[in-house]
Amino acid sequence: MMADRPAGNNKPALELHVPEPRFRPGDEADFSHLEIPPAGQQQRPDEACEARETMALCHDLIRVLGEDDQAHGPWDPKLDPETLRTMLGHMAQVRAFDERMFRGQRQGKTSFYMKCTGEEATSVAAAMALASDDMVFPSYRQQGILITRGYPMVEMINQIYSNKADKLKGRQLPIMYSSREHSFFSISGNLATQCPQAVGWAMASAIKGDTRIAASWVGEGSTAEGDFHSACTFATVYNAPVILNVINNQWAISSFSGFAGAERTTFAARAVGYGLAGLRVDGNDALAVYAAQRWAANRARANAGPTLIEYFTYRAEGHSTSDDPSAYRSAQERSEWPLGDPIMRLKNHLIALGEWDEERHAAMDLVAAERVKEATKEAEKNGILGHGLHHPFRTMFQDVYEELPWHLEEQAKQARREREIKWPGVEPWAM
């Protein structure tokens, strides 16, 4: 039998819950509901922990650099000086990077760029804490990645303009790069499939016997794909050696994190319903973004299981540059985001310590904006958008199959057949 309704008619309609922002275009910001933790409180369990010993983490807020810009508690990485100071360029690097490729997107020299200020160290500093041959799957914001690894930034340039060098031949839309020789898989523009990749390969590794790890980047808004929950369920089934890293940085082009589930509870504490060891953590700090992967790293290494780390930070511009954040978000979020700029703690982290200065940091800056801007001059001698220097006609049917098929040996035909009758006479590398 089945239960009745219940009898009366004072029952009350069922409603349905659509998340909405606290604040939007027009509204003065405030950030006062967060629960932000004092620096070093946080307790630094053994990397080798069950992975329910994780759980009340995964509501914390794993903090570093405190009020006073020193470093507190027990997940100060004690990195020294020349470290800090090597991270913080690269911060400042991957910033005057984007400025840079952000304004040739609005000279025209390419048709999309995608910034990660305010984001730098949830790349940076957690790049820095892997090994440099640990294979990584990253989301379309980890520029920071290749760029501590030392992928030469006349490369990224080339391929953000799909030019006669990019090596991705044109075939990806622009800041999708791959290189395999650093150990970054290709990034793609289809959310959360590089979770389940990197679970893969992590699996792989294991079975080889390997010593490499892997480590995945995704968006807080790409949780809510299927993609993401198939990753989490395979890595604590096989206890793979993976690193599951969740930037939230609060929105998802113009949907806000609440629609992936923030609203319920934290990004870290999904961690808790597959079985894997779960950490969330202050994403402007880049302390402790380097504390918690070189944990979840070393955990991973010593056959302890993987790790979900939520990275909270907050996206300080627009999503790319085909969109307005105006138009959904109040304009003063940025200001009165309570984490801070994750470059300007680590230089004033620097300067507490007696190992750096205003005038240093200038002139670093300027460093490297020359880097870019150089680097960029050497990329256009390669082309730009829309100035007909590209990768000959002919690629677009390489690297696809080990062996053409014949039918498509005889559109290549075709096509340069059409093409040499179109433009008679044009230089060989177009063709």
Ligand SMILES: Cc1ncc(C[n+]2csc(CCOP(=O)(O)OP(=O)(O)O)c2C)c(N)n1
Given for the second form:
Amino acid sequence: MMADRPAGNNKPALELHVPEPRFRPGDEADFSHLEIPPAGQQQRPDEACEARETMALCHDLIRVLGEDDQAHGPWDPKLDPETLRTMLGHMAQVRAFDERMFRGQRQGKTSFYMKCTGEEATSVAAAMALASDDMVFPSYRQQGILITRGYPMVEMINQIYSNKADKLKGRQLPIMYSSREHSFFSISGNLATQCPQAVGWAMASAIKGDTRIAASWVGEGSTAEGDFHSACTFATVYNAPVILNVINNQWAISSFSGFAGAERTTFAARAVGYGLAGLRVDGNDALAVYAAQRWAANRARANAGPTLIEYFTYRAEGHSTSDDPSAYRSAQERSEWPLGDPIMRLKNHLIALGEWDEERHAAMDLVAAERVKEATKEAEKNGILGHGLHHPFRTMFQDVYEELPWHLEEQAKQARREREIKWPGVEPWAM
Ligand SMILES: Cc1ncc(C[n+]2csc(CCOP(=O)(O)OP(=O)(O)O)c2C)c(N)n1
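Structure of the form predicted in complex with the named molecule, please, following the form predicted alone?
Now the complete complex, all chains and molecules, led by this one.
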């Protein structure tokens, strides 16, 4: 016996729901539908709690900085003013870096750049809550980690220009950095691959009996990839010492977060289904970001389990220099975004504490811009896009095989012959 389909014509035909963003170009943006709880109201469970005890926090929003610019509640990390100023300084440095690199792309010095405007706290404050040698597996919008860890800006720019000093020899897309010395895993353009890699690295760290943990960052759009779900499964099965950060900046290029499932539930809530601890955090509140990352780091270090953290934020600028967001979203979204600007919020907090003022802030911005300018000048000596100062062509055949296979040997020879015909007398560094 099997059930019958309902008879008659008065039953609705099955239909699919196709997500549609609330606002398109020309629309007024109104975010009043978002539930933004007051700062300080969220419980802070013990770091070693059962994963299911975080269920409510997966649907809430952990916030510390209130409308009054003061820190509130049990998640206040109680950082001293010097640390807060350092945090502010790193965020301002990231923004200054982004501004100049964006302009550099428009001036033709590089082919590509990606800003993280409005998301600075999600990398800077998170990186500050980790140990400097905890292994990070970032996406392409976490330049804040490198700035926080003191990676030289001139090296970042050499990579962006793919010039002769680029440590990655022009083999990576601009901004896809890598630094073993800074425990910063090579960025991959293949979205979400960093998630299982972080879990695997964390498992290896535990197998070795080490104390270093791993953390990955992924965009909310990329959580729709299978790799993210494999990472969650492995993390929970082996209780890996890992933090899976999801940056929900509302947009995945021109696809809004609804296409990754945001209309149904939160990204943090994915955690509970897997048996991971989950936290949903105001990503524009640097103190909340720090506190959440610290909670998860302590939990991982104590073998109490992995954590998935959703940072609720907004991608204030285009996806990359190749994108024009005015083609698909309301221009008002940025100014109407209810969680404000992470740099302004931390700045106002420091001012409210009597530990900062407008003059010092303006001076700090000037210094940040000057540092980038100096680093840019230094990097330009090593070449910019199209000026020929790049790694020798022959290096494209190196470092992959211990012994070059015959067909690549032939291609290398052919490339050399063509160069001699096309560019006779070219400097040897370009060979
Ligand atoms: C596996 C894979 N699919 C698609 C792309 C193309 N792509 C690059 S970035 C991007 C959007 C990702 O959005 P999200 O994960 O939300 O991160 P965000 O850019 O917002 O930081 C897409 C679709 C890719 N690089 N890799």
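It should be emphasised that the depicted structure is a prediction, and the values quoted were computed from it without experimental measurement. Residue numbers count along the first chain shown, from 1. Rigid core: the largest C-alpha set superposing within 1.5 Å between the two forms.
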Has the Cα of residue 413 moved 2 Å or more between these two forms, judged after a core fit?
yes
